[in-house]
Structures are given as C-alpha cells and as structure tokens.
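We begin with a single chain expressed as structure tokens, specifically the form predicted alone.
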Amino acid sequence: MLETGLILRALARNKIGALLIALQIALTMTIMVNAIFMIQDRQQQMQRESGLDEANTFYLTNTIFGQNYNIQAHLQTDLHMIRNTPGVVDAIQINAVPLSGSGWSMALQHESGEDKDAVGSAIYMVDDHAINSMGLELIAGANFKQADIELRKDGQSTWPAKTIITKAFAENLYPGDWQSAIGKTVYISQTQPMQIIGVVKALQAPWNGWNGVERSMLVPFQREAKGSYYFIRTEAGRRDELMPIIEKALAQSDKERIIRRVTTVEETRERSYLQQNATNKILTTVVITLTLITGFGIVGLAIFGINSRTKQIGTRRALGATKGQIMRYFMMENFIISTFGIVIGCVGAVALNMWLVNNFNLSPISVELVAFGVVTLFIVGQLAVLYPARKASMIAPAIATRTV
C-alpha cells in the first residue's frame, strides 16, 4: 500500500505523460478488439462450405458463334463425351458457378399472386445429373428423374413443376420444420406452382455477400443457349490431369465454337474471397503496428520516468530497497496506467461495436475476446516496462549518492 502511494503522487506529478499512454493503451483496445473481431467474421464467412466437392470439380465455358447451329444436338453429344472420358465421374451443363459472382435469383411464395411475401434464392438450371455432378448431398426427397428435364429457349418465362432447395432455404421457408418441405408447392413469377421434391444439405449462392448466400434451388432445366458452362468433377486427385485433356477434346470436336475459362472450384473460391483476405491482412497489420507502438510508447514513458527519477531510485537503493523491489516499483507503476487505459478501452470496443452493429448488421462481439483484448494489453504492458524497470533495479547507490 505504501509503494502504491508513492506510485500515485510519483504519477501525479507526470500526469500528462501517464495520461497519453493510458489513452493510447484504451485506443489500442478498442480498435484490437473490434479488428480482430471483423477479422473472425470473415474468417468465418470464407470457411463456410460451398456444398460442392471443391477438390475434384471444375468448368470451363462454352461460346457458339456458329450459324443455324443445333444446340440441343451438340450439348447432348458434350455430355456424353465428357461423361464417358475415364476419370470423369459426371458432367452438366449450368447456367451459373457458385461463388463465382455471376448468376440468377428469383424468389418462391407460399401463395399465389402479387403482394405475397416472397423468399429470393439463386437458381441453378440443371439436368438430373446435377447432384452427382457438384458432389451435393441429398439429405431428403429424391433427385430429379429424366422425365423431368426440360429444354429452356432463349426468352422463356415458364418454369418447371419441381425443384430441389438446400436445407438453409427450406429452414427459411418453413422455420422450426424444414423437412415438411418435402411435396410442398410453393410459387415462382408470383403465381407458376413448383414442387418441392428435394433439399440438399448445402449449396452456396454465386454471390458470398449476399445475406441469402446459403439459399440455392435447383430447377430441371437444360438451356438452348449460345453461352453456357460445363460443370464437371473427376476422380479424387485426377482433376488437374483431365482439365487440358477435356479442353482439348471439346475444342477439336466442333470449331464453331469456343472453349475457354477453365477454371477449378477452388480458384473460383480464392478469387471470390480475395477482397475479405486483403481487408483481414490489413487489420491484421493496423492491430500488430498500434501494438508496437503502444509497447515503445510504454517503454520511452518508464525510460523518461527513471531518469528523471535517478536520485530518488538511488536514495531507495541506499536505504536498503533491493533491486526486485525496484522492478516491482515500475512494473507496479505501468499495471496502474495500463489498468486505467484498459478500463477505457474496454468502454471503447463496446461502443464502437454497438455502432458497428447498428450500421453494418455485425454481430456484438463476444466477452472472450474483450477478455483477449484485456490480457494481451496487460502482458504488452508489462514486458514493455521489463527491460526499464530492470534498468532502473541496476542504478547503484553510490552514483545515486554523486548526483547530489
């Protein structure tokens, strides 16, 4: 309690110099805390799985310039090319990738007509080789059958009768009991019925911001297009290996039109992510340099603080205080300070996350990491004053005595 006292009078004779530090230790508190928070949040969003089997898929697009050119003929004749090359396991043509940025949404109501409340999701048009083929996991209902499968012309505003939704989307349009989705008919275009006849564990949105990115549908179509992808997924580990080979096998087998952008799921992925991976390297830098500097600040101030204080750390040496008293002293010292701008700091990070959470629909951050945030301040602090406070336990009394 003594050493305490004399911490305190010692600090109030150097308040302002005790007050920046403590301030810029509650800075650095509450932009850690909350960096490292939105660093977790897209952490979390880019490890959300795809649904698809990202290791062993791929696909490349397909442009037809040619003229009068029979699109359903030479699209069937693709698919059982590309299906038959060994190592393939199945193949089909898609209208859009996952994640890839680029697709269709439209949205299912429970009732017919305008006004309805409606839920978006985005679709995927796709044969019944879809789910084989993307590596999808059919948790209820059954697959599309042949019979099912229908051609869409250019312009067509019809759909099918059924379709197949991901788990997240039948939970979103029946809550607390998304398997009675099973055989249920819900609406497309406001009043075109469709049956759900299928849900699939999971299967992302080609967008990764979208707040619906786990609501996908599959929908029985085969698309008379001049521009289309081919989806494919080999065997395990044969992917790189089949790539150039089923390029080159398309390209030679029809020259009026272009196969290009072949592509993996796994490229698609990075680059779709690549915003959220620069973003978290540059708060992982902002959180690492404020600790720096918030540790030299904390070391220039007890350096400051000893030399300045030289004849009183000598008068205490020469009435007996030894040199683990000392470093306790401005080790001591420091937890104070270091308490007081943690206090702030703690105050900070709530704040600002409430107004994050207010304006950017984040989640509150979580008493863990403020307690991170807490503890890695503190052990900052004290190895910050080590190498001063060990300093200062070195000045003997005898020079103490000379500056007299």
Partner chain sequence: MFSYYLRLAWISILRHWGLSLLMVCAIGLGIGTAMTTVTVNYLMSANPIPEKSQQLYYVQLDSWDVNDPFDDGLNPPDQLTYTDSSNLMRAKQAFRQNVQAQAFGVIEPADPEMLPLIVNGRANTADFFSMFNVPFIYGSGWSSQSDESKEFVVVLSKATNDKLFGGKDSVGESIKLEGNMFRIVGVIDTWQPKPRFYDITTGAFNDSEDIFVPFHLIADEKISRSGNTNCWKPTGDGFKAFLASECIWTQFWVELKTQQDKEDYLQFLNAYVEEQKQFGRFQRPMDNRLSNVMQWLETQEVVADDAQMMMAMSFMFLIVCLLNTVGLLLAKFLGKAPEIGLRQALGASKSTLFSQYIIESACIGLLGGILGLILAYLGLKGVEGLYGDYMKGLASLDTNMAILAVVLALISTILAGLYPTWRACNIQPAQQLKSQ
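Remember, it's a predicted structure, so these values are computed and weren't measured experimentally. Superpose the two forms; the largest set of C-alphas matching within 1.5 Å is the rigid core. Numbering follows the first chain given and starts at 1. First, how it differs from the form predicted together with its partner chain.
Once the rigid core is used as the reference frame, the Cα position of I336 differs between these two forms by less than 2 Å.
Could the form predicted together with its partner chain be shown next, to go alongside the form predicted alone?
Since only the chain itself is given, any partners or molecules it might have are not part of what comes next.
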C-alpha cells in the first residue's frame, strides 16, 4: 500500500488520539475474550446431562409428624397408589434429588481397611423401580431385584450388598476399562463389601458445583424415615396435569403428614443454575455494551479527525484523489490503529486470564477464542469507521479553495 507510510507519519503527529483508540480496543479485547470464556465455561457446566428424563419427572416431599405412624405400611400404600394412577409411568421413594443441592455422600474404596484411598460419590437410596422412574439408561449389568431391597432404619450404619453406579464413577474406579466394574466388590464405610451389579450411563449428584458431580450410586434401600421424597415419572406431556392430582391424593390419604414442595426436575435444574445463568446474562450485556462504547468512541474520534482535516481532504480531492481512495485512507488508518490495539489486547487477555486462573480456579483460554476476539474487533473497528470515512469521501474538492 502506497498510503501506509503517509498514514503512519500522519498518526505520529497526532499520537494521543490514536493511542486512546488503541488502548480502548486493547481493553475491550481483554475483557471481551475473558468474559466470553467465562460464559462458555458456565454454559458447558449447564449442558452436562443429568441422566434423568427431565421433561416428564417431578418430586415432592413427604414429612411425617404423626406420633404412632406406621411408616413402612404407608410407604407401600403410597407407592402402590402413585404407580397405579393413570398416566404415571413409575415412582419411587428417594432420599435426595439430583441437582437439588442437598443429599448424601459416601466414599468407596477398592480394599477394606482404614487408611485406603477412597472415591466419594452421591448416594441415592431407591428400590428396583429407580431406573424406570428416573429414566436412567442401564448400559451394563442388571437392575436390582425386588428381593434385594432392604428396609433402612434411621441411624442404621450397615449397607446392602449390591449397588449400581454411573459410568463416570466406574471409569474413576477402574480407569480405562469401566466395563470391568461389573461384578467387582468395593467397600463402603471403609470395611463393608458391596458388589457392583450394574452401570448406568449418567446420573448427576445433587451438587452441581462439586467436581465429582458425575459420580453417583444407587443403593437398594427403602427408608423408614420421617422425611423423604417421592420421585415420579409420567407419560410424555402429562406431568403438569398429574402433579396436582397426586399431591391431592397423597395429602388427603392421611392427616399425619405434610406433602410439600411439589417440584418439577426442570424447575430444579433452573434453580440449580440460577447463579450461572444470571452471571452469563450480565457478562453478555457487559460485552455488548463495551463493544458498542468502543465502536461509538471510534466514530466520535474519527469524525473529529475528519473535521479537522477537511481542508487537507479537499486538497487531495482537488489533486485527483478518488472518493474510494479517501475512504480507503481512513479505513486503512483505523486498521493500523486497531492492529496496534489488538496486539496489546492479546497480551492483556492472556494476562487477565492468567490472573483469573491463579485466583479463581479457572482453566486457561483457548487460541480460538483469542482469534475470535481479534476478528470481531477488526470488524467492529472497520464498521465504526465506515460512516465517518464515507462522510470524508463526500468532501467537495472546492473546499480546498476556501479559507476555513
């Protein structure tokens, strides 16, 4: 380009204006790349599969306060009633709900004994209807049989002999060969043996922020507890219609308990990721406003630059420069300034990311994301300068003959 040298000399005379734009672009780039990175990070977290048939499941809490209440008998009546309600696919009693935030966790180890390495997992106490009720996919081994289900008293410290675990958990216990988990014996509570009889594709723990969120296990227990959940799956599309029906049927069946918090799994997911969602919305707004501000800043300064150079532009036009050449001059000028800003911005983006990695436990940004920032800001810069450059190209050559 013939003009590059010309532009550079012109810029050198008006350093500050160009520098201000370059710095703005640099900072915008720094913030934009990191904000988008944080958004993507959260998005990935939110997209992890819960393993449940989310659209067609809901649950409620059953809190018993009656003094001489036959928990065991009522549990069977309740489950029988719910399972036989038309439209219901299946139902279970469960101690915790995935993504709900509260639950039970235990550690499993390969060998029995006190000082052995153990891996933590979420515990779901369920019966043989769990896979069907939750919509899980059994990818190896077998489901519990009815005879496997034990009754668990409050405060009981022994565990049943069988368990079904998630694939992620199996991979963690048997790296490289998760299928070999079937039939293996592991130890819960340090010394109690348990046999892995099945593996399900996915089932998340109740805590979405836990790094072991993919590790869960099903344990064949029905609990004799004063507080528990009923987890219910309906035929496709019938969930909302059945929720009040089942709530009412349970509430009216006896008066010594409280049926509360009838909640869909979808609501639970939404609540679970409320913070992530909110942060993402805010970050998106920040990125957009920031880009707009930088864009308008470029427009403002370019217009000023053109106004103060009206006479020069007129002279160039009088000497034979075409409109296209004038436009190209300003676009080229912006391109040079942007390049300068973007280079600093790349350094800034990486530096801010390093700070975030060190202070907030984030992973490093990808090259693609930086490249995306580079391209976006070049485009924004060129778009912003388009209108002022067009205005400049409209300046009549006759201007050159006038004094001010």
